[in-house]
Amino acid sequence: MTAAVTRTVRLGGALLLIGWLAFALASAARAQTPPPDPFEEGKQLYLENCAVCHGLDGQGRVGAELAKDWPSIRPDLTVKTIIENGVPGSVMPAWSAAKGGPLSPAEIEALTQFILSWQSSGAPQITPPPTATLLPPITPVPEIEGDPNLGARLFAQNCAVCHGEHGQGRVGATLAKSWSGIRPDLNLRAVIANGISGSQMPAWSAARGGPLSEGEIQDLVAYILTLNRTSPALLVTPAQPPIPGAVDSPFSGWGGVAVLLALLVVLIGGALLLQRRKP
């Protein structure tokens, strides 16, 4: 055998114990992340999209209550299709993404199964929702009443969940928009205050049995109108649970990455190195 085709098969090796070993590690990888608990990813899906209607136990709000024993032969089945397809005539909209709502199969799946965990044992401790993040404060827009950073507060903590965070909309209409007319404050504090009969938006005044006094629905409009000109005053990033068992890995993550290429770049050049002194 020639020396030429001695140092190509060395390389050949070496090559191919660098596969082995980066195969070796993303597997490593894979094996120390467990999958996501169900209740747990059902529970913050609730939170993220529920409790603002259906109350943070589920006692009821402006939508009915969930925390109830389900009389249906297959709740799950019963709980699932109201997601999914919304109840038509009422406030509730349709949340899956095949009806244009955000939520995926197995996502609904999910927060059905934690919903009915509430079925006879009653409901179980939430964990409270996220603390808003303080960003610079909102500019009013003049002439209109009410003060748009404190509406920024009450629309992450009611609207962002159907219009969106920045108002773009998601089961609800979009809001961040020029709005037309001469009084456009006049025509939202109406709708909020009232709702919109035969529509998906509820009645959120404390008079139309909502949770929202007047000067609360003042700010909101307040806030509402801003929205075309600058985002959010408040950003709410709800705080993902903890993975029970999960475990951190040095080869987890963009850090994984890293110490793998790191590794590759030495065994390449050690490889290298070893070809070019050997005759």
Given for the second form:
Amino acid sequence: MTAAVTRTVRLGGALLLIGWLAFALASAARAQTPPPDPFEEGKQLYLENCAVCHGLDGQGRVGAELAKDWPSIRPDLTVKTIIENGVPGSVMPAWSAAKGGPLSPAEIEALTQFILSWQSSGAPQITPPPTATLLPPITPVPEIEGDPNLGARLFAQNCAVCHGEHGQGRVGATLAKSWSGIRPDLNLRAVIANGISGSQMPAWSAARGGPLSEGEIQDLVAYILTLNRTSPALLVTPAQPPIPGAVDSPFSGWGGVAVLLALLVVLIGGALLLQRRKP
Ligand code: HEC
Ligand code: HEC
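Taking the form predicted on its own as the starting point, write out the structure of the form predicted in complex with heme C (HEC).
Every chain and every other molecule in the complex is listed next, the one we just looked at coming first.
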């Protein structure tokens, strides 16, 4: 083996070592990441579950104003109890797992603290989550008025919280199903516009004090009627947002870059070696 080739192979070895070291260090650092900030967690939960009715900064919409002072000695208990149990006779759902809701005690605690942060101190500005994710266009069901693509966005903003991201059902009924009747679209439009009295399903039409126009309701109808064509596999696994730092492959991050670089150097060294051997 010539000196040059030996050097190339040694360089490769050294880089390989550096790569694995960097990877090990990165893994260790990841393991030590502190638990998420409860305020940030509360804010996220609020955006996902409550902003649809209570407004982005708690100013109230279908639901009551929350950015206010709570006249109570223990406002935290007041707010927590309401979130846990809902407000019977109104559209405010019960959120605690004990009452059949989707949230854990820790999540309700985080939400309570977030809502109380609006007291007197003034409402912190929160930015809405990005909703403009690029999705494949949805083919409309023939002869149904409305734009299912606009409907999908409205659904994510207003309905997914109760009916699940793909209409698979959560606090609210399953909507990804086949709708019986000769004109299911008319039926759906009436239910969405007027709500279902005595249940948590609010009335959405502007005519009934809701936030949506007739056109928007028609877009929602067009979207909901496409849901039963979606693959069943999609319906049971709601898409999870990617968790930063959770990708634990040896080929991610700088460690991965160094490992790949080292493999390249070793390959080149090997190739050179073979070439020199040739008579
Ligand atoms: C479908 C709409 C809707 C959703 C979603 C919703 N709420 Fe409500 N909420 C309401 C309505 C309506 C009221 C008022 C009920 C009443 O007093 O008649 C209310 C009342 C409340 C109150 C009591 C307000 C007061 O002044 O007493 C709190 C606290 C509250 N909601 C928290 C939450 C939290 C936290 C979430 C998310 C986990 C949430 N709500 C989600 C509709 C909603
Ligand atoms: C606070 C929770 C909540 C929100 C938000 C909500 N719904 Fe509902 N929805 C329900 C519940 C609960 C039912 C079942 C009511 C019953 O039948 O007792 C329901 C029923 C329905 C039904 C009738 C289902 C059937 O099988 O007949 C339709 C359609 C519907 N919702 C559409 C929507 C649309 C569209 C939106 C968004 C604009 C929406 N819902 C938002 C709770 C909600």
